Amino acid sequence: MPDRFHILIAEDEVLAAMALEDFLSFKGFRVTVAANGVEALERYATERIHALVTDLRMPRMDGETLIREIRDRDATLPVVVMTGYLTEDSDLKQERWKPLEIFSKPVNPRTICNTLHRMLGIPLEA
């Protein structure tokens, strides 16, 4: 069932992006990777995306700006944030950004996968 869901990953760390892409693809998701926020926004504009997984610190456009731009178009798109740089007073922790989950790096790909399953209403495998 996950094969019907397209996940956009915005991550400038190549190895982290590849590991997550490989794991999510193995679990049946269709995955597109963008190296920065600008590229991710371009992909979002041309492809049907069901969820965004993003880093916050990236070149050209940071993750928070990317989330704001996408949420202007789709306020309900599930977003998973992976970061090592979130402050306690971050605006992203506000209820208005839900559905949004935030994880500190390093994040186990299984954690991201399980979160996507929950956010997209996909039953977890036994």
Contents of the next structure:
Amino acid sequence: MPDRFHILIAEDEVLAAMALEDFLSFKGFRVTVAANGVEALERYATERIHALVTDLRMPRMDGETLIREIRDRDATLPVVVMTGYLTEDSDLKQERWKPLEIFSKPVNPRTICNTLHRMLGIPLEA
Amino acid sequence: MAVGLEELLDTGGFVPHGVCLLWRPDILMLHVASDVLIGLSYFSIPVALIYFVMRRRDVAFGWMALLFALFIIACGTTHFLSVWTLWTPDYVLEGLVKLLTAFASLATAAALWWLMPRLLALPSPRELEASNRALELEVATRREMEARYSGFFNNLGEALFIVQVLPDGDFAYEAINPALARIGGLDPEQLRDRRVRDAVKPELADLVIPRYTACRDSGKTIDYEETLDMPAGQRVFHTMLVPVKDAAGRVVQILGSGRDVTERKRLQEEVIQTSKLATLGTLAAGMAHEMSQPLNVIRLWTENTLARLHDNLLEPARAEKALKLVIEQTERMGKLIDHVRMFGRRDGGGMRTFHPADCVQSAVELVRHQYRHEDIEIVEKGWAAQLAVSGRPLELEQVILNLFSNARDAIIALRAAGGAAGRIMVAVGDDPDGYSVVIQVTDDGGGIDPAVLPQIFDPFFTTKEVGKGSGLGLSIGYGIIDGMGGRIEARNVDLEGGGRGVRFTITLPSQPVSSVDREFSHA
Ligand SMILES: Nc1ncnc2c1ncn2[C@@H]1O[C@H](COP(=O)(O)OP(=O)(O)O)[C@@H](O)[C@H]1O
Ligand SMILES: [Mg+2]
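Can you switch from the form predicted alone and show the form predicted together with its partner chain instead?
Complete assembly follows, chain above in first position.
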């Protein structure tokens, strides 16, 4: 059951974070929201997190720095990136950041949810 | 005692001079030979003199030579008569000839002394030679200079031309250099001394004559860029006209030079195009990001609502909240689109002259109330603005409103960080130079980090939270002020009360107000 899984959302757009939190909770995940990179890193340090869903542009530590910090601590944590930028030449496309998936905004929460299922090895619901 | 000529010439009673010499043949021979030789020589001298004067027509004081000749002939004659009187005692005749000689000598001597200063003033042959040499040198130098300048004129790649201003004010070509002949497909010989209107095609004449006229009438050097149709295609020239004046100050000649800047222009335009594309690129990237945020919120909330609807778990309150959020987000996107529209509108119509103080005033009126609620005071000072500017008043108002809202954001941010702030100072005034109007907006919101100061006018540069700032305000403002021919600058200032903040200074070039526009300026 996905409620065994704890998802950390890092997103400074409160309304987006709220909706995604609501959606993922509705789909059975436990969700924690952080408004920026620094806060997300704090939550990661104090709580057991199974996957990270993060924005890239955030005040007080952006998404890329956050991912770097987290990869230093955990090489296998599934990461889902949601970004409003054009991502063609992003460094994050490199193999070494995997497991990592990138989606551009506007994101489809069902896709995010399915991706989390796949990355965490949870069988998809019918 | 009247004596007749017969009587005078009567030799009766006299003895020949030879008697005095006792008819000694040796002495006679000596006298005869000497006198004849002297006489002959004397006679030959005037011939030589006259010959000289005749050949050298430019001899100064030629009459003096004639006088001299007369004097010498007279002298010579006296010598011949001396021989004659050895045998024939014609002493009266001899005396008369001597008298004549005396007059001639006297005249010559007097003339000589009278002429002396003038003769001394005549250049000596040596002096003449020296001055000749100097002249030759000068001629050589001038030739060399002329050669050099004509080399300049003939070999320079720049198009050069000399236009004569005719007494009737019209223009004629005096000369054009080979470069111009080549570029323009013109024949220098055919052009020479012909009126401009007759010498070149009417379209070309229509273009250049007003320029020549401007140079002629102003008497000043003018320079400008012109696009001319040449046989080699359309070329852009940077042309310079230099008036040449006569002693009375009338422009009699115009020296022209034209540099073909077609290539440079093309490169310049390319650079402008590239930077436009770059701006467009930044704009597109920024737009993509800014639009993706509200779209993302909308998508998440609608998906959310839909998922609950499918599972029959949608409560009306939740549905209402979601829909309201969606509406809010569309409004946010609408504002963004409005901002971007401002970019495109920048060079549309509707320019007119107006008083910038009116714009500042209405911007202040618009926000004063709202800001008072937030405990932000707008202080107006220095309304000494008489000059008018040209542009779109609403746009300028928008620029000022954006400065106010940035100031407000800074003040609120500083308060949130525990600082004290709450004043926006706005001033409008004519620059003392009389050519521009200056608008200053100063706040006490803590200032801008010097590291980001150079970027604040970039599109989409913002330090504000998502949803709060688009980063477009200052870049649009910059574009508007630039379009009005003015400039906008920002710098940090320390305020009197100890606070710190930013001062934005807008400088706009002043324009004469036309009577029509004046009526509108308070609209
Ligand atoms: N009065 C001010 N005080 C401090 N910072 C300012 C001020 N005005 C502008 N800035 C800085 O310049 C940036 C760009 O401003 P602007 O182009 O208006 O975009 P936005 O206000 O949407 O961020 C702001 O994010 C802010 O960092
Ligand atoms: Mg702004």
